[in-house]
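What follows is one chain in structure tokens, specifically the form predicted alone.
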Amino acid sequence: MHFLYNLAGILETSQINQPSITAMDLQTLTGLFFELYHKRDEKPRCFFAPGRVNLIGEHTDYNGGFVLPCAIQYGTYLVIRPNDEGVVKLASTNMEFRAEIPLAELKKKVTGQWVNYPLGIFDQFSQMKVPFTGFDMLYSGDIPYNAGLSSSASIEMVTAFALAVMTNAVELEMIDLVKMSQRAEHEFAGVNCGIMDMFVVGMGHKDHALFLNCLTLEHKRVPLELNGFKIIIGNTQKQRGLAESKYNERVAECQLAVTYMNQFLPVSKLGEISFMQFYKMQENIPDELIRKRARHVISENQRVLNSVSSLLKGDILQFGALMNASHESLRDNYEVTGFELDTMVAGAQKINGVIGSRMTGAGFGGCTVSLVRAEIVDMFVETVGREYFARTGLKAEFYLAEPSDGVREISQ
């Protein structure tokens, strides 16, 4: 279950969707977070963690390889205040469910409810024995409903980050938020995922993408220079749940995947392993499902490694064709893809003018990622949003990624 972002006034396929909080509506924010707390002469603090959309390197984080995400301008925000009630008060402006838990309940899940995500955080804090007496919070987020953005990360991310400065848990370093969001994620949402999400909310930079080794959690900033393209991302509308999707079924195949490895080379991930290893051990798999599951993470990790050098040498046409040869392999190989998510990127990838079309997130729906030539950018909307309902009777959606900043305070 993901926050449930209920995105007002929603645009026509043939457009492109825009993020609908900017800075300027932080007065706005401010207001409703009044209207629900009072105290106006206590002034709350806000906060803003992004999404993120994966570029390259899918379904490699949990299992140690190379990941290639850019933050978003699409978010969360939280407006935060301390109280000394003894209570931790969580509302949303996208949700109808509200909350207000003693700090002695903290540690217990609200079944089927968005207040776990923040509350998985709490526990986290409390683990640590970091003191608080309370607070008043109220989030609001733009990130679109169900699309694979990374909005439980961002939720997760915000919190952590937001608690850390408000307790002056001045010894938790921006490392440390992201593995406790990702601890939060596992216990209180119960989703083995990996850590690339947390890592790039908090870490990303304008501009740039994020190389990640999910492994060592070795990093480095790599500039995305498009020359004259843009990432263009569609949502597929195909409703898609992460917890009780098949996800969780890929990580046990890729652990008994690394269980046949492991008999003939000392691995505890598939991420350890180079293409040219697998390539020679692949038939020590029997089970020749279980083999194209490792053959797709192996592969994807050395798509990361050529893309990383691609886009150093400004070679964009390369990283578009390592996009498409990517959605190949999650299509035929790891199996996570799906009609709806297919038919986009045909759709997208018969356009003159995009150069790399493939899915992005988890799969089984959510969206897809494409880099489009900026002055098709319309057409190429309004045609593939026109080919995909007619042939799957949705409509999609279509968002302008920019590459930004990751976690951070907004000040009023």
Second form
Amino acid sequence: MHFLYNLAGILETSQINQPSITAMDLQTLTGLFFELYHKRDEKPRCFFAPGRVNLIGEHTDYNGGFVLPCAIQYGTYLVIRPNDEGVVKLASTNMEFRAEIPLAELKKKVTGQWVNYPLGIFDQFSQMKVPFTGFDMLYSGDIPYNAGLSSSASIEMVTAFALAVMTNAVELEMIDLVKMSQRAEHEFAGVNCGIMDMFVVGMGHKDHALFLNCLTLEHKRVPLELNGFKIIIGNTQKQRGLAESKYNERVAECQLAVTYMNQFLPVSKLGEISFMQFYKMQENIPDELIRKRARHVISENQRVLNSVSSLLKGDILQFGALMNASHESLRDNYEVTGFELDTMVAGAQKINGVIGSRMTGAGFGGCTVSLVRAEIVDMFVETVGREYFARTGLKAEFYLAEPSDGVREISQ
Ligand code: GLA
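May I ask for the structure of the form predicted together with alpha-D-galactopyranose now, the form predicted alone having been displayed?
First the chain shown before, then all remaining chains and molecules of the complex.
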């Protein structure tokens, strides 16, 4: 069994999938832009923000803990041009819904529609008192929705970055755009998410993962030299139905754990508590459920630290073992996996040549991430996909993750 790469580094195998949602190539996208918004002297500009896959450090970011994600090659393109009509026009090649919103009405949410994400960013720019005119905007993306690969952070960051460039808001640094995107998600999408997704979508780097301390925002790049292993994303195709309400429930449970721990430790987030401190004090959390939630966060934090040192030493096997342990804790302590994710992960872990597999993202459906020996990728996809279908009736997709750069302008 073998597979080839073409010069662009794209896997030429019949078995690894491309996401079923596709982005238009730039030329076609610009052509469509002119059809929608007409040609004018001023040329539109094009921006791109990636999606991300989190390698380890799940449900730690909003707890002030550590994470280790990387940006991926799939993402969101945005073609944009200012207009002098005082109207923001939003369209996408992926969604039928379009909007034309006068500047004075930008504060209103359009709940349940994708335009809510860009609108959240416009609102942030208004709050920061950055002056802007109307814009003609066309989006096109290839990140599967609702799959835990940060399609929303990708839309938010491509919008924030493009607006910063188009309005010449030079005072806004990347970290400001990241924080604005997180606030947009809280205020417009109603998800009290952490900062990981936007951060890596903004600051990801080719062939590297990003090690981020979500409390201090200190970060560093970790080279992903995987010695013959590939990062394979498995999309369970199980929609993350309850994800938003369950996510906010977990955030609240962790806050309760902090309140219990505050009887002994003056901390504001679980991420400030070390593994040793927790093991000495865990009996003082009277509620077993809350103790399990804290156990996950604090042990996962330690796993991220261990993963970074394993990767820096080139100990991929150890890194894979930590990924497996992460899944176990997300399943048993944090209870955010579910039948589909557990089935796919168990199917992957039993294959010889797979050294680590876990759910990635918020959970309750979405994707898994596995470290798979390059020579068996085809067999892995075929076997895991077949068994997964037999047990769930769902047809999984598998993508090769290429660790990529963060948000940027694309020249045409
Ligand atoms: C979602 C959130 C992130 C993070 C993960 C879980 O992706 O957007 O901030 O909390 O879940 O690790």
